[in-house]
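A single chain comes next, written as C-alpha cells; it is the form predicted on its own.
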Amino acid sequence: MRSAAQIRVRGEAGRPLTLSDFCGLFGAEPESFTGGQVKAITTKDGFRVSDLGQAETEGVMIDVLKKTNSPELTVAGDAGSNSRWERGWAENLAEFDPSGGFETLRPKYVRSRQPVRLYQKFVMPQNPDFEYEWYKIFLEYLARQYMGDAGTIYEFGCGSGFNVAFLSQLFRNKKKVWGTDWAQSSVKIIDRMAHGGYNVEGRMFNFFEPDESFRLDEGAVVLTVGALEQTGTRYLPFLNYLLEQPISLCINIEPIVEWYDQSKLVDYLAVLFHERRKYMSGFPETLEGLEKKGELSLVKQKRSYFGSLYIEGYSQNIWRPQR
C-alpha cells in the first residue's frame, strides 16, 4: 500500500467537511450536534480533504484490488476467525491501562495516513487520524440521539472495548455498559475497565449460538459496530434472540453491500472486497421482512457515504422490536 507521502493531491489546501456535510453523512439535523462537536468540525484543519489526481486514484484502486485478490486475505465467519480476533484484541489488552484513558483501545483496523472513501470517491485527509476523529463524533451523535433514555447499553461484538469505554465515559458512568464478544481477550479488556472504575461488565457471547439465558434489561439499547458483518448470512439466530428481549432499540452500524452503486467504480471495488471477505448480506431486506410481519419497526436506514480504504463500514440500520 502506497503511503500518504507517495500520493499527490489536487489543490494542496483541499476543502473542509462542513457541519452540513456531517448532517448529510449522519442523516442528522444541525441541532443534533453539541457545541463541542460543532467546534471540532469547524476547526480549521480538523476535517479537510483533498481530491486525488487521476494517476493517484488509479494507484489507490490498484492497491485495493491487490489486497482484495490477496490469498492472505481472511474471510468472515467462525471457521478459524476466533483465534484471529483473540490475537488482535490481546494486543489492545496488553496496552490498556484504565488510569491512562482509553486511547490505546482504538481498533487496529482504523488506520492512519491513508485515503478514505467519501461521496463515492477516494480522497486524502489532511488529518492523519481523520477516520478516527470522524468516528468519535459519529459515536457521540448516536449516543446522544438514541441512547439517552436507556439505563443500560449492550454492545455485542465489542472487540477492543473502545466503544464500551467511550460510552461509559460519555455518560459519566451513570449508565451500565455491557461489552460482549466471542473472544476471551475482549472480555478481559472489559473486566480490566470494571476494575479501573468504569461502570461496565463483560461477557462471552457468540452470534451463531446466542445464550438464551442471558436476559437483557428492560428498555436497554443494543449496539453493534462492524460486528454483525462477520456473520455473513447467519445473523438470524441473533436477530431472533434480540426480538425476544425487552429492549427499546437496536442500532446496527455495519457495511451494507446492497447499498453500493455498482455503476460507480469506487463502490464496485467495495462490493468485490465485501464479497471476498464474505461479509454480511441480505440484512436490510431481512429487517424489512420482519417489519412486514409486525415483529419490528424500522427507525432509520442510512447509507454512510463515508468509509475506510476498502469499505463503507458506518451505515445505519436502527429498529425497535414490536410486542
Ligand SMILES: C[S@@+](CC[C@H](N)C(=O)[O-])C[C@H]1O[C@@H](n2cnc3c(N)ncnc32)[C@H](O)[C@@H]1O
The other form holds:
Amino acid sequence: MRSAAQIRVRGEAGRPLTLSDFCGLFGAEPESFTGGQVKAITTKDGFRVSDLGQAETEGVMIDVLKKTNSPELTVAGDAGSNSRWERGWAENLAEFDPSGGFETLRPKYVRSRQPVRLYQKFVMPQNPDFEYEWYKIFLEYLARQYMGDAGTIYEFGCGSGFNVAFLSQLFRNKKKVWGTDWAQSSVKIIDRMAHGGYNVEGRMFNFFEPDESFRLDEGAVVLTVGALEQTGTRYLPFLNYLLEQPISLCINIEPIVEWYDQSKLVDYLAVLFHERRKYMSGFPETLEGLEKKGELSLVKQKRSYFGSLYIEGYSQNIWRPQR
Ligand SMILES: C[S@@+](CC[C@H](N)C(=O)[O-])C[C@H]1O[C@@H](n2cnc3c(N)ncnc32)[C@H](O)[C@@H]1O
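The structure above corresponds to the form predicted on its own; please provide the structure of the form predicted in complex with the ligand.
Zooming out: every chain and molecule, the one shown earlier first.
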C-alpha cells in the first residue's frame, strides 16, 4: 500500500477541515462541540488534507481493487471469523496494561499514513493519525450528544475495548460501561480494565444467538461501531432482542452500502469491497420498516462522507424503541 511518503500531493499546505466540515460530517450544530474540541479542530492544525493528482488517485484505486480482489480477503461471519477476531484481540490483550492508559487498545485496522476517503474522493492527510484523531472527536461528540442522560452504556461487539475505555474515562467512571463481544479475548480486555479501576464490565454475547437472560438497564444507551457490519443480513435476532429491552437509545455506527452513490468511482469501489467482504446490507430499510410497524422511532440517519481507504465506516443510524 502507498504510504504518505510515496504519494506526492498537490499543494504542500493542503486545506484544513473546519468546524463547519465537522458539523456537516457529523450532522451536528457548532454548539455540540466543547471548547476543547473546537480548539483541537481549529488550532492544532491536525486535520489538513491535500487533494491527489490523477496519477496518485489512479494508483490508490488500483491498490484498493487489488485488495478487494485478493484471494486472502476474508469474509465477515464465515466459519473462521470468530477465531480470527479471537486472535486479533488476543494481541491487544497481551499489550494492555490499564495503568499505562488505553492507547494500546487502538484497533490495528485504524491505520496511519494512508489516504482516506472524504466527500467521495481520496485525499492525503498531513497528520499520519488523521483517521484516529477524527474518530476520537466523533466518539466524544456522540457521547456528549446522546449518552449524557444514561446511567449505563453498552457497547456490543466491543473488540479491543477502545470505545469502552474512552467512554468510561470521558464520563470519569460515573457511568457504568459494558463491553460485550463473541470473542473471549475481548471480554478479557474489559475484565482487565475493571481490575485496573475502570467502571466497566465485560460479557460474552453473540449477535446471532442473543442471550435473552442478559437484561439491560432502564434508560441505557446501546452502541455498536463496525460490529453489526459483521453480521451480513443476520442482524434481526439482535434488533429483536434490543426491542425487548428498556433502553432509551441505540446508536449504530456502521458502513451503509445503500448510501453510496454508485455513479461515483470512489463510492463504487467501497460498494465492491463491502460486497466482497459480505458486510451488512438492508439495515436502514429494516429500521424504516420497524418504524412503520410502530416498533421504533428513528432519531437520525446520516451518511459519514468520511472513511478509510476501503469503506465509510462511520455512518449513523440512531433510534429508540417504541413502547
Ligand atoms: C470491526 S470490529 C469493531 C470493534 C469495536 N466496536 C471498535 O469499534 O473498535 C468488529 C467486532 O465485532 C465482533 N463480532 C463479529 N461478529 C460477532 C457476533 N456474531 N457476535 C458478537 N460480536 C461479533 C468481533 O469480534 C469484533 O470485535
